[in-house]
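Starting off, we have a lone chain in the form predicted on its own, written out as structure tokens.
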Amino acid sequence: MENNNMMGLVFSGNPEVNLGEIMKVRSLAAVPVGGKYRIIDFVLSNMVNSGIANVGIITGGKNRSLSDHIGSGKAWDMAKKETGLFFLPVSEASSGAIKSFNGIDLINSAMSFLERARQEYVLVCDCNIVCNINFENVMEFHKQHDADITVVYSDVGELSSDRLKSSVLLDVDEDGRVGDVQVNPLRQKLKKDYMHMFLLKKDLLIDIVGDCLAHNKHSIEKNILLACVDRLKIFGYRFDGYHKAINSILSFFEFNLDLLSPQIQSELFGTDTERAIMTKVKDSVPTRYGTEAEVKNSVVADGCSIEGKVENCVIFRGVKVGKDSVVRDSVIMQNSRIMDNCKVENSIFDKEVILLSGKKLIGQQTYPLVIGKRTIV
């Protein structure tokens, strides 16, 4: 059922966010993910799933992959003419400089999409936090609160430095109302992680994006979220299932290795008639195992052939595993061809790399080795 009073923008990349080889052709939305989706799958799909049917992408650039993948929105049953998923390029004038702009900048760029939709609420989210989430649970939530913005945050645990540094942590009070916003604290006082996803009235979202530029400001977080956390009824809405932000290649790593649980698979993934992550359907041929293949607590994708051993592996369509080969606790992206006699551990390979027989390449847990598109090892 449609939710025709709320409307969604998604911002298709972030400036902050670098996964290196894996982002050299494509932009962060496009990323491959768990055997056969891509990143901003979630996020649309969790939308689609709300009854949100008037989508906008922000996009900056590299979005040739996210465009034929996206296509006119039918894998999500969002082609029609009035509403349905939208591109949103930023300007010609500002793409050379989309990895100096911030998410004012881009929500501005939006402006003309946002002034003409009928919707009266707005949902903004970034496209890399994987989760399924009933957005309809955070308008109610909205709603009955009274809230000007409402932000969805998650309760964590002690962080790493590293990740104290990109983290946006949140005081929340027992009645949901944030009392106070920490932008990449060095120390950590707080527990309630930002999960950059908020929710306000359309008009509302417009007057603030325009007083931020007339002032040069244009931190989401900083100049919208902390700036008005005294003068605006900000409140928090908690989600408790699984999530992650995808901000870094071990993050990535650790995320498709996060697929082969059972459990993370079923409460992520949800069914084919209720809460189902969707994406565009390829036809593929079924996978071939040979007569000593051996494939342990693996996804493995159609169209694939594998003679060797594939032990905790996320595996791509198309992908070759030769004869005496061994890929353990690896990402192996479409059409990859690891031949004969080879070893495999740790590693991420991206689209179409060739290992020649009898290679090895040994990664580390904490520091996968990653593989460039169309590598010939």
The other form holds:
Amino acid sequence: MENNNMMGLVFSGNPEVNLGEIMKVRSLAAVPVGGKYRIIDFVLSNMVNSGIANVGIITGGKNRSLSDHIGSGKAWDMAKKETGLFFLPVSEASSGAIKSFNGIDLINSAMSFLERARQEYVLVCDCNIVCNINFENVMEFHKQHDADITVVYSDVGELSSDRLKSSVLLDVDEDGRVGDVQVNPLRQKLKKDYMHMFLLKKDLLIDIVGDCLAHNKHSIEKNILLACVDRLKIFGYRFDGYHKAINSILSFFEFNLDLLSPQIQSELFGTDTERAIMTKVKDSVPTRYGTEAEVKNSVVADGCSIEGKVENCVIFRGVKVGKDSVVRDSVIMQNSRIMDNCKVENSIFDKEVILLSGKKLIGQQTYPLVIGKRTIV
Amino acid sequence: MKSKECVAMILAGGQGSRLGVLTKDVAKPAVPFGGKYRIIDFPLSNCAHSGITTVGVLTQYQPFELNTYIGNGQPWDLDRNDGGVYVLPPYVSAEKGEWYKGTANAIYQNIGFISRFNPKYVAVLSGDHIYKMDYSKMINAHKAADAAATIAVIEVPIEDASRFGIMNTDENMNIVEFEEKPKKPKSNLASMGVYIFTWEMLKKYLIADENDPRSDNDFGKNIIPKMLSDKNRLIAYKFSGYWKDVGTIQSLWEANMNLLSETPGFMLDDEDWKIFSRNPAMAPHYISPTAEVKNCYITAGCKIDGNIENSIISSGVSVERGAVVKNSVLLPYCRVKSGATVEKAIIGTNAYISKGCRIGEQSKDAIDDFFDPNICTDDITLVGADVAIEENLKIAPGSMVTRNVKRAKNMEITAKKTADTITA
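Counterpart to the form predicted on its own, namely the form predicted in complex with the partner chain:
Every chain and every other molecule in the complex is listed next, the one we just looked at coming first.
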């Protein structure tokens, strides 16, 4: 059901995330993934599929590709009269003052959008945790537990020290009550990983944000979750499905190649649950395989022309792979062209890369080679 | 309402009976084509690219799916504040109500609709042809000649000319005579079913035609000959490029296969003239380690574990391990289970080909109850939408399977077959 009294707020960026070359030309939200999607498609589709009809996207710099992608919101059925998809650019004045991670300031910059909305609840999400989640279940959980704030988390095993530094771990008791929040801990004591999505009443959020700013506090995790853990009823909703946080080149690479598992693919794209992930339509033709093509274990979007050999790859729309070329274990973005007789392994090609005939590019599984947008090799 | 220079009317009301079971539940223009398109995408995309923004689609036969598909016209940029696409079924007015009796009558019944836009010209288009054409160039030719009607023609081999409506012209492309399927064709210029009329003139002829009880109310049979006999200026507009009437199973199959030929007559992949369609929200397709794909088109939502050769695979299709699909067209969401083979066939939307089935195989124990040489010419096998075929059954080439096929013990197959001939 639409109009379930929930609105959405999405951060299009995250200062802690660096995808290097790939983010030179676009914001995190607009990073292409999975053959035809952008990172933000997942959270937007999850919201739409959960009946959320009013969503604000808080944006910083490099918005061209994001605004081009989102357009009027039609692709998500969000081109509406009173609700829909709203771009909320952070104004120059406030962004100038902001250096580090500053979720609360960003929410504050969306204050008029929040105040104007008619929905009673607001769901605040990062865009770079990719999964297929039903937020209606989160809402139901929230009401059942009479929670003030519900955070979404997943169970994790031992985290690497690198991962740990950027994680927020939760202590959640049997009833789901959050007792402790550890922000970027040095040592891992908890195994519940916060997924950067939380739900609460809009008026409560407005109130807390006002308080925090009045006390010069800026972090959602430290100053909202951790600071309120005793004062408010914070509950944790456990998400058990597939999810991946895209916060480095490697996790970006791994996420794309995860899609080569049919189980992950069907779960993530909601094939059986009718909770499809929507994206901007390109009207590409179907993909053409040539008489010499040899393709194994690959995800291929529309509009490609494959003459050579492709194995364990994610191939975006409009890619051409020439005769006698071999492409393995790689992610090739939109409209890139690999001419004849090339060899590509463990590489990430950004959009519109051209690899001239006979060239070889070999990366490593743990350190993929990244070729920037429009590079001619 | 602002005046429009040209309004297009797409004739989409034909039953398409020669497409057999494919048009059992859908009108011909809604039949899937080329992996992710419907036939109507072609004239609609042509309109969008030609700058014609007011389009009426005349439907009457099984309109539900076509209407849903067209919707508000957004995929073709035809969701307009002023104009746009309109689905026009026959309706009942104060005096009378009736089905569209013929092509001319269909336009006649919508004189009111067209007049609202006060156009100078009306384009009358067929809803069942595969082609890319810039109608604006044709309208310019029509204007330059100050013609009453301009008819698009294409050169066909003279030996085939007797299958078409043939235009006999003078050296200035003025039409002097129109012959429907002439036994001895005098020219090889075939009508493509694409007309531009000067609206005031057409309106007059439509009204006169309607008042003539002997008329078949058809453009080819009545309106065009009448305009000619009244000495109006009618010109032929020569089109060169790919054009295919997909009114029969054979021509539909051929048109799909043409997309795959070495030098494709029809370039689907054309950045400057994209064919728009309503895209379902589906993930890119997946080709598994056990798959082999050669010379084929595959689109979103497919999962391929088997072998595909020379085939068109539409959205959401799955082909399991060990299955072989050759020279075939698989329509959306159909499933080919492991070890099945499909050869020179059109498999309908959501059809289910069970394990080990052999579709289109000539052998002694193949089921030939569904043999239908009138619809399935050239040994093409056709399986209808939602039809399920039970494990290991063989279907003879040239069959049109219209219902579920089960083993003999279930008595689903007609009595004339003995049990041992149909049990695979």
